[in-house]
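The chain below stands alone and is given in structure tokens; this is the form predicted on its own.
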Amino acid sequence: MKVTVVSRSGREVIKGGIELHDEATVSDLQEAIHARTKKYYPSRQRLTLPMQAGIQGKPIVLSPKKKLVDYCDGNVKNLTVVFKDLGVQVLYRTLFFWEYLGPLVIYPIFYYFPVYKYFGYEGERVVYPVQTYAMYYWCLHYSKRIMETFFVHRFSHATSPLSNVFRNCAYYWTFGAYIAYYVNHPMYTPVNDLQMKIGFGFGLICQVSNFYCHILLRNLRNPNGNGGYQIPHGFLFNIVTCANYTTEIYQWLGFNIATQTIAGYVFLVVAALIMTNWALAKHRRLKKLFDGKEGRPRYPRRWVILPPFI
């Protein structure tokens, strides 16, 4: 079988193109580009069938697993593919250690270390409860965000952009930044007590909920990441399609209404638009994916992510 590889403009991509056998697979495809040249790994590959002339849509893309006469259209002994460069990939518990690293090392610093006198505060600054508390609380929040990233996590793709590494630490860690400074500030003023203990408690019941989510998410999945599409079942996800994201919300409005300021809420407002776009997507596919039609399950209905709102 010859396997001729072009890009989207056309051009051929890996010149005379590469000859396989007629069992090769997607994934032997992969590591013959690889060969030919080094730079372009197989994690930085994507590879698709070419779109037909006047037909609309997305186009097809190759799974590794799957033998390349399966993409053939009738002459199983010539195949055109469309490479594209994905650039250049990271693992994705690279990616999550990195962006949840910062907010754990920079919040303790507006904690512990007087950086408020490089902001024109001079004074002593007094330490109320809630600040320990919030404190502890983050530093409890990222440590299990990175524990969950290397023991909990099954990816269904093993990399990430490298670019991403340096788009999500702004992110994550601006924020950290931004909460900290004002949490701690010497001129902060703390809630009334029972307000506190409300907050941080709700909050604390809401960690332990999105880590058992998070389990119960890992189980959907083989050891080696793959499994495909599966229908979530079991504790919140009975009522809620993404309660792993439901719960992050609710965690993060704890943390609010016991600390109680301006830029936790809008930290709360941002991330819940973000996951509220990623539920909204994930309940749509899964959706589409359980019809109920040629032996397939329906999709039961649920929230999508913020009982009873949406």
Second form
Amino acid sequence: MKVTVVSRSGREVIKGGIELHDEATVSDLQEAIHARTKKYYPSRQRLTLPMQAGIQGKPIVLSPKKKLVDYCDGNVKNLTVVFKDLGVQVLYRTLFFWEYLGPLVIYPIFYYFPVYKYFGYEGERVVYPVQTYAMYYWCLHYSKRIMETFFVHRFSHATSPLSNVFRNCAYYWTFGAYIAYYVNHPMYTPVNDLQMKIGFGFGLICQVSNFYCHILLRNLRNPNGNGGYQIPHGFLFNIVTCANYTTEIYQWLGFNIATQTIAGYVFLVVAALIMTNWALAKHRRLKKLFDGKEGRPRYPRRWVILPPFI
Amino acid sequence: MAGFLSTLRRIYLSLYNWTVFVGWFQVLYFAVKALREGGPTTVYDSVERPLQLAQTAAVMEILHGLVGLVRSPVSATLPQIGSRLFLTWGVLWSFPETRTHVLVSSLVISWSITEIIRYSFFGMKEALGFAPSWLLWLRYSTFLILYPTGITSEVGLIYIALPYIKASEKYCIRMPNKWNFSFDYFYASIVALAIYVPGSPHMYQYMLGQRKKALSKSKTA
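Could the form predicted in complex with its partner chain be shown next, to go alongside the form predicted on its own?
All chains and molecules follow, beginning with the one already shown.
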């Protein structure tokens, strides 16, 4: 079959189109485009079916594993696809590694090294037990994240735009330094012992739960699968759609109860807002996909992310 | 019901825009009057009340954007209003030593001319359904001069205020405290100054783009 590749403005991206055998997959097409253009490796390509004039809605994105014929609407000899360049891509693994490495390295610097001298605080500082535990807790958290990035998570789309590296690193590294500055400060005021224990205890339970949630999510996805959606189930997923985000938010709450800094709470609120946005989108997507029609199961009534609020 | 609500919206926005227009008109009038009678050092005292009222009222515009009463994105209005409130309350009102500086005159004149044009433009659109093409031209052209003069005045005044900010310890929160929080107004002001470095070209570019869109659209309309 002949595939015509056009840009969103209608210009032909590959002059003369591409000839492929009839059983070819989208992935084969992507390889062929890469061969013809050199610059556009497959993960940088976003291929969609052309929008019909007058019909609203989002364009249909071509899925790499599917066959091209599945997207033909009758004419199996010709197909037109719309090409969009997603820009330079990095692996999600790479992105996550760098954004998590920052906090893991930066926080202990404030704990171990005499940085406060440069802020005008001379002399030895007294280190409270809570500050030591906080450093261990923090480093455990980000080590866990890095470990999960390489051994647990299964990514539906393997890459992310390069610009996200700068944006995400700025977010994590700045907040990491901001919180580390206050918790390790020479004039830090600790909370009472019981509050500290409750905070870290609750936080650790949530971190373990969060890890279990990630394992469950991983097992939902088939390793050589089509990356399709499943209704999450098991453990907390039976009551809340994004239980992984829930446990993450509560885990930070535990840290803040134990360390009590405004900086930590600001981070908690911002992170919770970001995750709530993601959770709402995911919940909506799942409800739309699992609508109970045509034999599909119906998505059950569940909290989105933070019972009892939302 | 929908028609009633949309009329209500129009009446409210007309009242809002024209009221704030009058506020800024007063600012310009008193500023020019003071310049001619007493010179630059007397300008602030003459404009203080209408300036504070008109500028603070602009906070309503954030609300308008949030509830969807107007189309402007909150992301564009927030930095603009932020810098205005910082100058009005955080610098001029808080540190009287800055009030007699000549940059105060250029500041309030730049701001008031811009806002008079802007509020009358929106006031007309809401009340009459259209705005005359000369007003459209003014709205999308005067910024070419007034942005540089206004921004220079803002940056200049913040810079002038720095020694007073540092010495006064005003708005500073020091440690130790039970929330383990600190805030240094002096360093925050320096950060504010730093934001002008990428922020000003960004805003200017944005307005240039808006100008292109608005003035070309009116040609074809």
